[in-house]
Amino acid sequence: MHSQGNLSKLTIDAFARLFGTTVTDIDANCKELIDTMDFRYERLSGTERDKVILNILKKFDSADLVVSGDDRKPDWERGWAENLHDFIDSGYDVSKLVPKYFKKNVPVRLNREYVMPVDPDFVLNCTRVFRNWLFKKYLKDSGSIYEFGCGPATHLVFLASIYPDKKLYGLDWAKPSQEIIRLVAKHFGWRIEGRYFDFFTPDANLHLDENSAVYTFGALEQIGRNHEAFLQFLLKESPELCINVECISELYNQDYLPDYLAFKYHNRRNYLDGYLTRLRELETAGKIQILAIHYQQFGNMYDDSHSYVIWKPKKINSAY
């Protein structure tokens, strides 16, 4: 039980800076809709602030803890099998396509405390709130817009609401991925096209369209430090724009408890390693730009999983 007097809230000031943004940033529809959510929630401390860190300190030694990488392909066809299952049966409820992997009722991290949530839907939310902004501020000027690794296609959906005149890819590796992409084209009519697309080995024949931004979301913790494929099949391709959210392990400071435990978790998980270092090489070499990095201070009980880095390679003038 929570302690209405013990409660505290996430208000629009606190989603600014929690996104690295201005109040003024945030459109009006973003705010109309932090408006219709409860995101109340509790600090923990003493015994029940324990009992998170017990818990977290278990995990890493528990012989079940699954580790990432490409032999884990299996576990994410039966994951979106099941989205694709359940999506059919509702008959096309679009609210059938959120992963599993949003927990309910459990603690979350927020600016480097640990929290209990008054609504059971605390994360998954902030993450629909985080979205709107994200997508809204950097999105709009893009003709075709790709995500890579998209599982379900529940981005692409809230895209496809919003920019229905924009050409939208969804790229996995999974086949159920892309059958759920051409069931929601074909029942709501959007411009949305599903591919298969393996960070481990890019698809030399894929091309992106032009004036086109690319973005992951919580894609590229799965291929640890195996990043460089990708990057090099970005820098081919040459997008307008790349935005990657995702658990950013540079970005943690280790002086803090609650940091130093989820650059462990991120680690004994195989997680996403090195990545933005390698942007920054990339930099200091001339072959992009980096626009923006933000530590987001949020996620689950584990790690912070909604940083983001923003780039684009630079473009090569043929007359030089």
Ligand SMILES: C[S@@+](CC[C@H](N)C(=O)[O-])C[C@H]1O[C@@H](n2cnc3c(N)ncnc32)[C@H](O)[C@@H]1O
Given for the second form:
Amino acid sequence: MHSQGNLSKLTIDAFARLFGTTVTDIDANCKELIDTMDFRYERLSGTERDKVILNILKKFDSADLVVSGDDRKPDWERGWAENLHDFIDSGYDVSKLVPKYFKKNVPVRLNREYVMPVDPDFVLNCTRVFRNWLFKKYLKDSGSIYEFGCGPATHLVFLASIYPDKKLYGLDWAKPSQEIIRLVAKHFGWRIEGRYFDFFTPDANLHLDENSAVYTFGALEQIGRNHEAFLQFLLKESPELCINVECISELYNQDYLPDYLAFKYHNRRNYLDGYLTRLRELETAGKIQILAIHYQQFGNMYDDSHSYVIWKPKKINSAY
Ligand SMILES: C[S@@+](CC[C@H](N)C(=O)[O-])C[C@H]1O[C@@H](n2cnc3c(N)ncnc32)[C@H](O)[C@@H]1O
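Given the form predicted on its own, corresponding form predicted in complex with this ligand:
First the chain shown before, then all remaining chains and molecules of the complex.
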């Protein structure tokens, strides 16, 4: 972090700390990406901070707070259909695929503080830097990569740009997602395929390629406590690597006010519940190996959405 008057800035050091790594682990291209963007922000205090906290508390009581689950499918279909139409109308401009829930000019959570970014696209840009680091570090050796709950496929578009030779798959229960991917593949000639998939009832006919990696990015958040069917699917298909970038509620330390508020908000929205606990049980039972768990202290105004857990199913030796 670097201060300029009332403004601080996310430096490469600060990004490394956020990601739970070291500066030397961030490659030159990712460092260049950081340098092209404006990561200045002002830490909120006094009445400004009180206003944010009051707004969050009021949100808990608000009748229009949307709760995740089965009946939200039409909302996702509507949202991605809008992105699909914008994408077509713009003549296939991939920037039109960015989800509209990236709010501009609002305070965000950073390092257990509330801050006001200078650049309206601060959260989106931090996400771009994070995935650049994460995907290059962990997905470089996979032949096929699957994103479950991929929505408008922006992460897959990024992956296609850095790994044109890998086979990419985007899965989602919202049909417009598959149409976006079909058009993206056709227009840019990328090796990317869309497919219908529901976390609640995984498709038994879907079999993952050899040497594949699976990831989710803010998608399991939508399934509350209902993660067992997907976990069993992954154990059966046994990919080489699983990465979940999600709000992981077990990682909040509720002795801190911002964490306490995020935890409450998370539960009110019926977000991912008990997933990390279940992974730890599976590890104790010898079924998986957890490679990394990291609480990333960064997100939107309400919760820290970019924590991650990286793990792999243990291969069963059929000779025994
Ligand atoms: C917050 S969006 C994230 C989209 C994408 N991963 C990204 O980061 O841009 C959550 C996604 O999960 C999908 N989703 C929610 N519940 C699902 C379910 N039961 N099965 C499959 N996809 C689901 C939604 O359709 C949506 O695309």
